[in-house]
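As a starting point, one isolated chain is supplied in structure tokens, in the form predicted on its own.
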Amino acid sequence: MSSDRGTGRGVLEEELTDLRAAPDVPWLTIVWNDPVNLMNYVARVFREYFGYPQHEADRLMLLVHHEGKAVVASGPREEMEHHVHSMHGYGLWATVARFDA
């Protein structure tokens, strides 16, 4: 492990400290397009699970369909991981990503 000359702290240690200092940095739940699920099913999942109104659920579903993915939620990492797990339970392909502005 390399270290900073002035502090004696390793680069990896600094990165881990930065992550611990800001654990609730915005994270994203991303739903990806797949060849299995019908568009109306995906929109229904967005309405039922996230509580989106019909027009927003349809807009997100169309992003998934046409763009290949859509960000369906953002927030603390643990919450986004829970959403991803739930999306997998519905048979949707979803991942967590860190928000980088």
The other form holds:
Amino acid sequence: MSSDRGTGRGVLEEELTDLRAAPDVPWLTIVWNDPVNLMNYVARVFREYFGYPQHEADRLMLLVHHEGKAVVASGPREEMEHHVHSMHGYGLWATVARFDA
Amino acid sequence: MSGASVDRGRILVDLDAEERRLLGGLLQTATDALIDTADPARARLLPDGYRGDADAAAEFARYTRDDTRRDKLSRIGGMRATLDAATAARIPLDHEDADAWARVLTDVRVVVAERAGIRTDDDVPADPVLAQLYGWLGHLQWSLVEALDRVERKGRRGRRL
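Right, the form predicted on its own is done; let's see the coordinates for the form predicted together with its partner chain.
After this comes the whole thing, all chains and molecules, with the earlier chain placed first.
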């Protein structure tokens, strides 16, 4: 994402395996990095839509920025498709994926 | 420099007549990109919902794409109406409009980025006019998101009192 006015905070080391996803909920919402979206906008979407507190929204935003993607939700497939549909409305690159994919 | 600010809890966007005209033209470009199935920016505005599974992606698109496009066009139309109605450089936005503008500005910047050949975080537009335009749009959106965040933080503090 565009970091023209980034916060300059350091790289976070979280791995994709460090997910809140439980093994029995095999569907994920993944947000991918893109060169257009602004860091403050992406963090805002995570707060506004998913209701994440600021530190968690910022953590996920930085994960997208530095790692290229982040899992932002997990649960039933229909729910994940709804999230992805909404993320597309916000202009974020999001996809649905199986946990084991 | 043009941009958004907060004054006594209200979000204000400063855009002179030339900037409003420019933005109006870009809204039309984004509208065209959403409608024209051959526009290269369209795939970015209406992306796939699955990677590596063409069937699932096609089905997801069948159920969501028209709706996503309709919502984007509706927000663009609302912003267009506000811009057209503006008679002064200082445009007050209610919270809902400011939120919609922030979303529209992403779509507009997506189209400009596509035209400018921006594919990665490190790309900058080679064309100096596009570079200036892209930078200006980024500043406008950034300042608007900052303004929204400031108003909302204030709102949350207020509710706790």
